[in-house]
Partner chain sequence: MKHLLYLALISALLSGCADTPLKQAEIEDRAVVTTPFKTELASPSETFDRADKQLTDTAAKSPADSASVSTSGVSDANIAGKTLASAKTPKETAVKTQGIATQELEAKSLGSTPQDAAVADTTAAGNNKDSADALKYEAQPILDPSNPQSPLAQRRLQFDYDSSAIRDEYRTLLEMHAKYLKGETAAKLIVQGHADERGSREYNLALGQRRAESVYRALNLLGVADAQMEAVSLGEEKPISEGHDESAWEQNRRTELLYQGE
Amino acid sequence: MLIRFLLAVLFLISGFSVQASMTIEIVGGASNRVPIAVLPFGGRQADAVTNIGAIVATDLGSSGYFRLIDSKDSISPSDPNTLSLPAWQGRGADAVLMGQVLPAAAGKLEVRFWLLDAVRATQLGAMSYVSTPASLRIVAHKIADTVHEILLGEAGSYSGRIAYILKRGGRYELQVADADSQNAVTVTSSPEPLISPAWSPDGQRLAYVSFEDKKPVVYVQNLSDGKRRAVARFRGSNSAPAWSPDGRKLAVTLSKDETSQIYLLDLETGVATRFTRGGALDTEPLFSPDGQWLFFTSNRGGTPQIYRASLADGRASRVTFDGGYNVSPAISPDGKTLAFVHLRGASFHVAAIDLASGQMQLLTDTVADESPSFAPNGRKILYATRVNGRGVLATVSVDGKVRQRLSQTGDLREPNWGR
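In the form predicted alone, what does the structure of this chain look like on its own?
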């Protein structure tokens, strides 16, 4: 296993094999799952009707928080008042989701849905979306987010996107997919390695490192038109890009002056201002959500550990103390929890630390974990690991109770969860 700390220092790249379509496997779940029936959406748009209900059901069922009540032979009525909620309660459902897909102006579709409490026979929520047929999958994920928030009291993460690196044949590809691993598209490809994808705060751009110039160079690429530009092509290594909260700067690791140090790169002017100094190896920078701190990995204390430095004065303090190897920091959207890769014995695990109390918790039972990344709602962490000798992507809840695996035939690496 190659940890990103070593990648930044030694410029090593691991091998990959061909990737096929991914499926979600639940390997852990919440102790009390909410029983819900997701009815096939009705209406006059047959294809859309089938897809919407199936996608929402898959989202909720694969989350580990919901237990799906069989509803495949049912039909959503046009009026929620005609739905027999006592009958669904009798089948074990606490909640029922029903919907309609109807034609709208300019070739668009209107998706209406209702979430109903089968126990109290009341309506919990209702909403509608107007969408193009091509965007119905996005609408379905947003519906799942809404259901999740109403029933669990916290935002869902089904409508986010993930980026990752794979090698297809002899080419490396940076791909973007829905959070459920579907709708994968290739953003860029190269015969040379691609590493370290990072989403911009607005979800419209990706920063990444390419070796196409026979050395690591940082690129930024727009997802809307595919245009890209090299933003860090200095002498030596250019690696580990991380976006500032306002999207105007990147923190990058450069070796242009001496050993690997962290610089703040202004994307408008191209000026790179050095942030860390000294003979230590500093890498893997990460902005705090409020823009006041920069987390990074350093061996300045003798072993790789995670530090936090004030962006105002540069003063740094150590964050991780448990064990002799803690790398690859990822910060929750609320800035309260830091996830990272922790070495215990001979195994690499995803761990998390509460920044207020300093309490650390191991979250995974896999043994070769890398590249943690928080979901937009802060409740899940996406990471890469190895199972039965092959690379997979996986998620774990911040309390370690709900675990999933995105399974495929080849190896995937360097995942990053965006909006």
Second form
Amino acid sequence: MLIRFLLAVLFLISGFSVQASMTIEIVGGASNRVPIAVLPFGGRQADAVTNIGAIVATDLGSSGYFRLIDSKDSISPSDPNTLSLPAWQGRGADAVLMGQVLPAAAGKLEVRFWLLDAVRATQLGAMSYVSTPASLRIVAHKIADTVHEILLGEAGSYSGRIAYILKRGGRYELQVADADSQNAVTVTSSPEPLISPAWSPDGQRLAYVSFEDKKPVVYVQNLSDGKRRAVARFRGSNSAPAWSPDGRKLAVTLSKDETSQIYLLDLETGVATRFTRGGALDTEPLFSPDGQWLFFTSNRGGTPQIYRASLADGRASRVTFDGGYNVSPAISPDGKTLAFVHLRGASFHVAAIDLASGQMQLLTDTVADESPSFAPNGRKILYATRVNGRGVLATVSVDGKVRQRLSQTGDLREPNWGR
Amino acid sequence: MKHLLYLALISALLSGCADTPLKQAEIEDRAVVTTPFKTELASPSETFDRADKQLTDTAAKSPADSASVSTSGVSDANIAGKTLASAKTPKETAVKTQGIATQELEAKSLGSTPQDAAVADTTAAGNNKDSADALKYEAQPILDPSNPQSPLAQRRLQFDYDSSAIRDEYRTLLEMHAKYLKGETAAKLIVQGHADERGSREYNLALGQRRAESVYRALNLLGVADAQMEAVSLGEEKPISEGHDESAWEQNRRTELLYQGE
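Would you mind generating the form predicted together with its partner chain now that we have the form predicted alone?
Below: every chain and molecule of the assembly, starting with the one above.
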């Protein structure tokens, strides 16, 4: 069964210069969506500053796991005990989220929220965040994460950030945005191509490849102060940065000694130690979350396939077997599922393989997919694809059932999902 | 800050039953630093991209204005205003590769005559009497990469799908460039590989690198010193044709030869 609906998000959000209009299109979804009423938050200037309730509702509604009960005609009361839960149960809600925005010290705001069980008439959770008015969107995403976790028993992935490349006006911009692709900020802009942004494990730095020197060079940039440095600028090409789980090393592809081979680059000393050998192309390295393995793409078997090598002894074994083109590995946070790009016929799809069983599943029906990466909670995969000749970002749930398109204006590519 | 939040979240979850008192978490506001950051330009020796001649020339004159890469900081909890504005600040640097491409095509037809002659020479190579012909021929072509009449004006080698094998038709072209480079030991060449758009950008970068290396090796075997050459790849990032069909892809699978200073 296909359920289609469109959520127009932009006009719900005021008070911020949001860069581009965005719609989220959802195809499919979980069979049992939790019916939830998210009441507009009450209190001082709540909706004039940032409509927190609307952002939470959009996050939950677009996830495919929740069904929103209409609550536009109501407002959160200041005391949860005054809320008539039977009335909301009567409207079909199993859960009700309500909240207040109150003034706090030093110009900050306190956001309080309560999650209530409408069926059993009990409180499921209550929390408060103190933030500046500028950070209210983050607060809203954190609230959505909390609601998701309480109701579904697993972490939400609404508060992470994504990085991607926007091509516009002849320039390439490395942008960072909230996971819903709002709040986009350009952190680097260049007249030459930028590719392969990769979040550091702590979410404070981005590694990427820039062609500003007329050849690919790997840079690492701090997000806090915008400072950056070239970490791999060896003879030949330097590309495909991937962070080690401890954030101290980058696996990179260098051609300084031979054709494209994988090296481990110590970020402190700048020393690059060769990891793969042989005349085949080896690229797109990726650390397993436990730091024991390195996945990578290689054509050593004749066609590009994904391999896994032990970091202890370098011995590699092939992971993908189905088809003649499997590239761009992404690993789930639990290390159990590998997503990648699979060529079938003339179409490039995101596919996933269960590493224990070797079972492969095609996840998308888009045909020009690239650059998959997992959400921090491992439930969704973000990737780039082309629709009507334009690069767009999309997500798909790991079971392939919930598909969303994050479409901003402009040509987008190379997304990477960070914490 | 994250730890604080996390703790607050965990405790809220642990005790998240009836009538839980409010748990507090503090969201700090992290300042957005908008310091525009200018990257130092690579030394001129690294910037000689023929297709981007204009850019390189201007860059050499005023590094701050053109080819500017700007970066800015951003907090986790980010705030638009200032930083968004800074995104618009960087000046447009017009880099157009199309004009050059046309020129090269013209140059190709001009250079075709001596080339054909040389193909005949090389195919018959191994035959002793041909060495005399080769000598006679050597005096003729103009070996000057900046002269459009010269066979050295031809800089582009096309490749088959998923292949880095050099086609026979380019043997003479490579011999001419090798001859020039051996004679001009101060001249330097960037061998720049390219791929078509299909599939992974990083894998295509590696494919372009392989194409560049196969041309590099061919020149190396013809006697050109390693110190005079660098093989690099621009992957699928700089197509000649923006189309999405086989004819566009075919044009884009290529290696370009770029002399220093161009």
